[in-house]
Amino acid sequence: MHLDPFELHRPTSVEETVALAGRLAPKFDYLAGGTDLLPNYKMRLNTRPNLIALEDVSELRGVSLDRVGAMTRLADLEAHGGFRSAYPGVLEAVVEVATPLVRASGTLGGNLLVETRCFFFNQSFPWRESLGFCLKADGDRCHVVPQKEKCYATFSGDLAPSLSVLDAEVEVAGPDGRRRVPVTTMYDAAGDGIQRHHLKPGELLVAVHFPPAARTLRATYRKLRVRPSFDFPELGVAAAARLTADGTIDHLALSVGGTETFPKRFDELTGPLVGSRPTLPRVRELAAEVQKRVRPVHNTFLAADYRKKMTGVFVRRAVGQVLGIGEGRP
């Protein structure tokens, strides 16, 4: 496999980057760590003739308890003692991303916007050509759920669920200026594996912002994958909670990734538990209801039915852990 020719652009400011994106649109991709984009380019998956490298845009860097730049390397987050202490649930997700070598290059923003995955998409060009291609690249039909309208490629990031349960926001810059979007609502629940988020063409993810209340939450992240040392998530479950002084639930949030085309939060199920005392029966009821509602399809290595069943197991353990009952054990 090899990289086809492309022109590399190296802007040095957010404003220059956005202006450049406007001139090149739609024939460009942003290049952050490149750990997902460049392997896809080698397999000739949706290549563009221009890459805008973000390495020299200094505003996209920096780590504090309130803000993390989108170009921050995952390894730098992992090594940042203050961040690790303030957001241990996020760090649990960070260390689950691939391998140390990948985390040395991969970035926070890149993981939030990582491509959705499917074993009909993530293949070499000759393999896909022999099959007849697919909706997500070069074709006109989905091979997972045979039809020509929707792509079922699965959301494959680890950090979005863990940031979502902390009510973190992303800062986005584009032709119309800057705005902030909750991580929870950045992804398009009505979209598919191609149109998977609400970012406008040419918009750039600048940073992730954390509300002060995020540091008062107990959070965790649990991941299911085939090879514990490397693979993308077959399932990712994040939970965060805060209890009052008398032991009732003051806040509870739950987000599930790896089962559908977007990371899904379940406020309609966790909200009614606020104000009540945490009990194992309630946690089990919550886990069973989440399991009913997730809709994995057979487009990854593990069977859809197994991923669905394990969603209930992981939710039960994660929520039990953050609520301090059973420490997450069944």
Partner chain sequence: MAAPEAPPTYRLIGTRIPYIEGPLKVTGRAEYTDDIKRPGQLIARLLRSPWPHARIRSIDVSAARAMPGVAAVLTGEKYPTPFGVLPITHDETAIAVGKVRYIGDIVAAVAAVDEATADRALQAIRVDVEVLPEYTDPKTGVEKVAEPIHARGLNGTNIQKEVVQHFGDVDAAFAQAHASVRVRGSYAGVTHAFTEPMATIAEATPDGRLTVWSATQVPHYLHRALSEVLGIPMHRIRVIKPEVGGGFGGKSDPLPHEIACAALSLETGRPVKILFDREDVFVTNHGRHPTQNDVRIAVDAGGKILAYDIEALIDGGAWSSFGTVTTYYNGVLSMGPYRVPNFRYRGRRVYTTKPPSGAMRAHGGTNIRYSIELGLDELAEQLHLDPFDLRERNALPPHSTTVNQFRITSTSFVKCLKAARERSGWDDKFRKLPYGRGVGLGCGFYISGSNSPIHFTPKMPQCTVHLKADMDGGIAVHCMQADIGQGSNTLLAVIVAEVVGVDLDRVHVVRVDSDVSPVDIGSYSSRVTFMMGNAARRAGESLRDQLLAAAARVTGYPPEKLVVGHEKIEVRHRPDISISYIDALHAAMERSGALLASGAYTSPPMGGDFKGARAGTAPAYSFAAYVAEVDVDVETGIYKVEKVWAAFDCGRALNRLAVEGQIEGSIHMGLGQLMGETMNYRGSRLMNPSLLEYKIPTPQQMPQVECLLVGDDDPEGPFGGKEAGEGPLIATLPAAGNALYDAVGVRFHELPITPEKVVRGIELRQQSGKSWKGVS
Given for the second form:
Amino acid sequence: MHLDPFELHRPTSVEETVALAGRLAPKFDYLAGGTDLLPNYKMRLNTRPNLIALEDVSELRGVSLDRVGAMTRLADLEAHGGFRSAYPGVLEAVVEVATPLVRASGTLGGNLLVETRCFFFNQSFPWRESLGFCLKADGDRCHVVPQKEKCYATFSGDLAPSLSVLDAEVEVAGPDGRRRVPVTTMYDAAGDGIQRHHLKPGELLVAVHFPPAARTLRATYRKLRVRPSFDFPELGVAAAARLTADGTIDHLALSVGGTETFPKRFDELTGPLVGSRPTLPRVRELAAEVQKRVRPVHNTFLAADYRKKMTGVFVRRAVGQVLGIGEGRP
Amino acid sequence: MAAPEAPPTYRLIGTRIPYIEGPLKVTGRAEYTDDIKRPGQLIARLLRSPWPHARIRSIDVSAARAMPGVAAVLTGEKYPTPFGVLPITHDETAIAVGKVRYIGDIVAAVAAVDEATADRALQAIRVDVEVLPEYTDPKTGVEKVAEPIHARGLNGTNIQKEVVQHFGDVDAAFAQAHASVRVRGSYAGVTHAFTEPMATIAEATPDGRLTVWSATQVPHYLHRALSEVLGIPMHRIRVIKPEVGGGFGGKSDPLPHEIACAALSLETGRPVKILFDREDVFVTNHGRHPTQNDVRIAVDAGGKILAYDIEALIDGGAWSSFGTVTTYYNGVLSMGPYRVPNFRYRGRRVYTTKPPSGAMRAHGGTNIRYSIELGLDELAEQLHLDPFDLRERNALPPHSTTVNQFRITSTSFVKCLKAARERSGWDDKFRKLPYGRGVGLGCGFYISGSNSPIHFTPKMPQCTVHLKADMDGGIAVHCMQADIGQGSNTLLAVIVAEVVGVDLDRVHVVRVDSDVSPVDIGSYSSRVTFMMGNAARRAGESLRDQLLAAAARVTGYPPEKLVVGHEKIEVRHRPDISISYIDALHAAMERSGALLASGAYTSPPMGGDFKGARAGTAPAYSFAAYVAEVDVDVETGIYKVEKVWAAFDCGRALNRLAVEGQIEGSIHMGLGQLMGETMNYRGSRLMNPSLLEYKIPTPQQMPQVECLLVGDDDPEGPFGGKEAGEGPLIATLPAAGNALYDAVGVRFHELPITPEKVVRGIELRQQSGKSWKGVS
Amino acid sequence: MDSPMSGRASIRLTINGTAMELGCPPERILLDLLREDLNLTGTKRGCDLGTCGCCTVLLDGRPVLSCLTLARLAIGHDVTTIEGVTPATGLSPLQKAFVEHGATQCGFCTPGFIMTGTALLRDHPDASREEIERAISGNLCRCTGYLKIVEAIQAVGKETP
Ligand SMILES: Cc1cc2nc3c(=O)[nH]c(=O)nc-3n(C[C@H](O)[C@H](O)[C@H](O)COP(=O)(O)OP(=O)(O)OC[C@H]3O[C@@H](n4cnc5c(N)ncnc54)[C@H](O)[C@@H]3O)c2cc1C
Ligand code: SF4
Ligand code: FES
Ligand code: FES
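Please give the corresponding structure for the form predicted together with its partner chain, as opposed to the form predicted on its own shown earlier.
To see the whole picture, the full complex is given below, headed by that same chain.
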């Protein structure tokens, strides 16, 4: 499989990168590890004539407990002892991404912006042509939920939920300078599923920042997939909590990915639990309510109703674990 | 009574012998088709149909042809001769003629200077069609349809083949039965998914010859199909089989792209290469048929099987492929490992507008076996019998005949049962493990080489092996058998070395090349060990006899008094008197130069005298009894098969290392079909033509495997050996399926058993009020 | 500096210890560069989409998928292929173990496993069974069921002092 020709740009600083991006927008893509972009390009999915490789932008690298550069490879994160012990919940997500060979090139930034997935989208050009193209690439309708406005492709990144529950923030650089966006609100819940986040055209992820409180949380990530390797999440549940000395809930956050076009936090459900003592019935109620609220569609391998049902199970187990009242399998 | 004679022992046979080409494979030096590059070679790409079923009105290739860098564009009319792997069902063409029959059917082929140019040319081809109705469900295809997919469908239906057989009196047996069970199985299609995509290079040369390198497991059938379709006599075509990166049945049909590639070379006078991408591989398919079967089993009060009554509805996809055989096998491969006195079968294979199904490892024997073994498990429970006891009571005895006239010679099935029961600790586990954990028994039976060669002049041997020993002391072995990773090259060398008494490194297995390799009909039906093994043994014996004759002349002892030792020939019982192998060889060469020897194998006549009697006949059969232990997360339905005890009767294991490899690989593939592999169709459309969405198990999903090789020597197998390439897959699925029942109290009659089905099954059980192991 | 790299401008990289200068358009994939341009055909193409591991090579010692790597991003780096880990004579200990343990059948996946396994043994010679399974879980084998592959890697690990 060959790629169509493009121009490859290799800036070395963030400023140079965003300037270049400003000039080329919207006819370019950033290229990080390429493990998501290149398969899509090989299948002629929304290819563009310019690639800006982030490989040489040194500011995008570096791992500390406060900040991880967007170009950090997942394998390097995995191997970083300090990071691993500070954020075991994130590590649980990292090691579940794809395969070790993909993680050797795949980066944190690329993972946060990984393209959403759908059985009708992640297909070759002739495959899609034969059915009729869809909204997300080259077409004007949706094969999953037939209508012409919205795409329901599934958000399939593993790291976003695990970073969201730690209230991590993304540092973004753009033509108008730099800003910080919480991972939680970076994704556009109200969008059309095609423009999926609140980044402006040409904006670059520079790093992920961790608030000091993140290290005081107990966190976990649980992923549903058919095989323990290769597969994208059919559901990904991250939870983080802190208990006070007397055992009441001081902080609780929950984020669910793999079910809709963006990872979803459930503060309105977890918030009321803060200040109370963790009990199994409350956790079960929470899980049941989250299950009710997620709306997966059938565009991945496992059926939507099963993924919905498992959301309840996974939430109960994950929240149970971070609250120290675990039940069911680890 | 005389003590039973101890089986003979051998120097090499029966030991653990690493593959002789292993060093080439681990260094990347083994040469696969795509590793070959011919000077000036063009790249071919195929335009595939976007329609499931359509009549072609016209194809305009003028723009494509005019593009710079495009050397040729071919459509179907140029080579319209139909072909197919079975001589009675030639319904394929190299490129579609008149109609397309599935999404992926080849509409046109382009040869160009590179892939990008060829792809651009494909985009420029305009095809005008009349879209025809698609047929996705074989159930509708059994009735008269508006537009049959093939003219040859039975009476205006899409039925490709119907088999009806009845032996004994099934209705009477059911009327007398003490108990019976009915299993309605539903099995999704699965595919081979070998790691090496198909690839072919064809080179027509000015001397009027055509050379074809192809990733094929049956070079001989390819040779024939090329000749028939291209109209070139076989002796002017040379087929070379480079190393092949797995086949499992998927490279056994002559495939349209191989012929199209050759046609493009004839057209351009240049070498042409075609390399499949993964989607090409998936839509070419020829994998295991999506199947629905309805199996009834009757037993008497003691658990003796009285009758099977079986129906199978088989989704064939667009072409016949091996389908006629498949239709028979889905019935007749139920004739072992148990004695079944009454048997009725109706099987129908129906064309649909989907990628064709064909032969895949344990072809025809897998889905039916799953239904039967789950049924037997249920019967054992009804009768309060241990599943092992029930099986043992019904075991086919050695040297017996089945009701449909299969000749059974060796069987160590009872030994398999005993070994699996004992090693697995069955008696302490069955129904005794906690809820969510379980053990299950599944058994297997498979042909060790189809007795009837297909597409072949029946009076000729199924395999011939040639040897050439020259002054360097090396022995070159020629044979068209196809090593596709199963280790047949190694076995060939081992047998020759064993018989001639030389070191293994003296034996060179020459790459398959129809110019020099005598015909063997290829790697399918688990025939190679048995048939090639016997031919190799005979060739070796012929060479050995020439050496013995020469040694006799040198030593003055008569040949009957001489035997081969290790690298020498010695006087029987007088090892001190000997002549070295090299001296004997050189002495033998004084008269004739290089020694030549030949050996062949033809299977003996067998089978009954009725229509279809030969289907399923084989010179020997393999038997298996597997125990699987599973662990289920009952809330998520995610489960793991933790361990498999695989008791297998392949006669004598000729190369233990290779046999273990076949068993372990088979278990992996069987569990794939059980746990998640599926050709996922929506209508006629394959939704998952990728290795990401086609769920081959990962290393973490593999159970521990204990291979229990308990087979006794087969009387006709080479050195007592039988097949181990396909049979080992079969028992895997029902063993695990029955273990799931033991774990959670649900019988899963639909494959694959994905976690969602486990959860659903447990819910249904709970709703029915049935508790399991004390858990409701 | 903004320097679009188009056309067949030449690139410099080190392959199996040899520094090379090659013509290479921006869209060239490393796997194609190796197989088609340099005839290093030991690296296999099983899927072209990151889903099989047959194309694994070492980039500065890390096993990566050459089918998802732009050749130009290897500029200035060391690429090691199966040809590069094979000794001039004989086999590496891991290659030998693969042969002896029956860890190769059709052999098409094998170069990829050797690359992954070589890197694993270099970094973690004492890897446990589970760690090995995880480390090779991006390489697909359809023949062996992986058991003998794990065994072979473990056997070499045990021999490593
Ligand atoms: C077989 C296979 C399995 C996979 N399984 C999983 C899985 O289980 N879970 C999962 O999460 N992912 C999976 N992936 C997807 C992917 O490999 C990972 O998400 C990876 O982390 C992406 O990182 P990358 O650097 O390769 O991204 P790239 O492919 O380089 O980029 C991905 C997207 O992000 C954009 N981008 C990258 N970096 C930046 C930046 N700094 N600023 C702005 N935009 C940026 C790119 O323009 C592109 O649109 C899988 C991929 C493959 C091939
Ligand atoms: S959800 Fe609909 S629009 Fe989105 S990718 Fe799938 S088919 Fe296309
Ligand atoms: S060819 Fe690269 S992963 Fe399959
Ligand atoms: S040995 Fe054939 S795929 Fe691994």
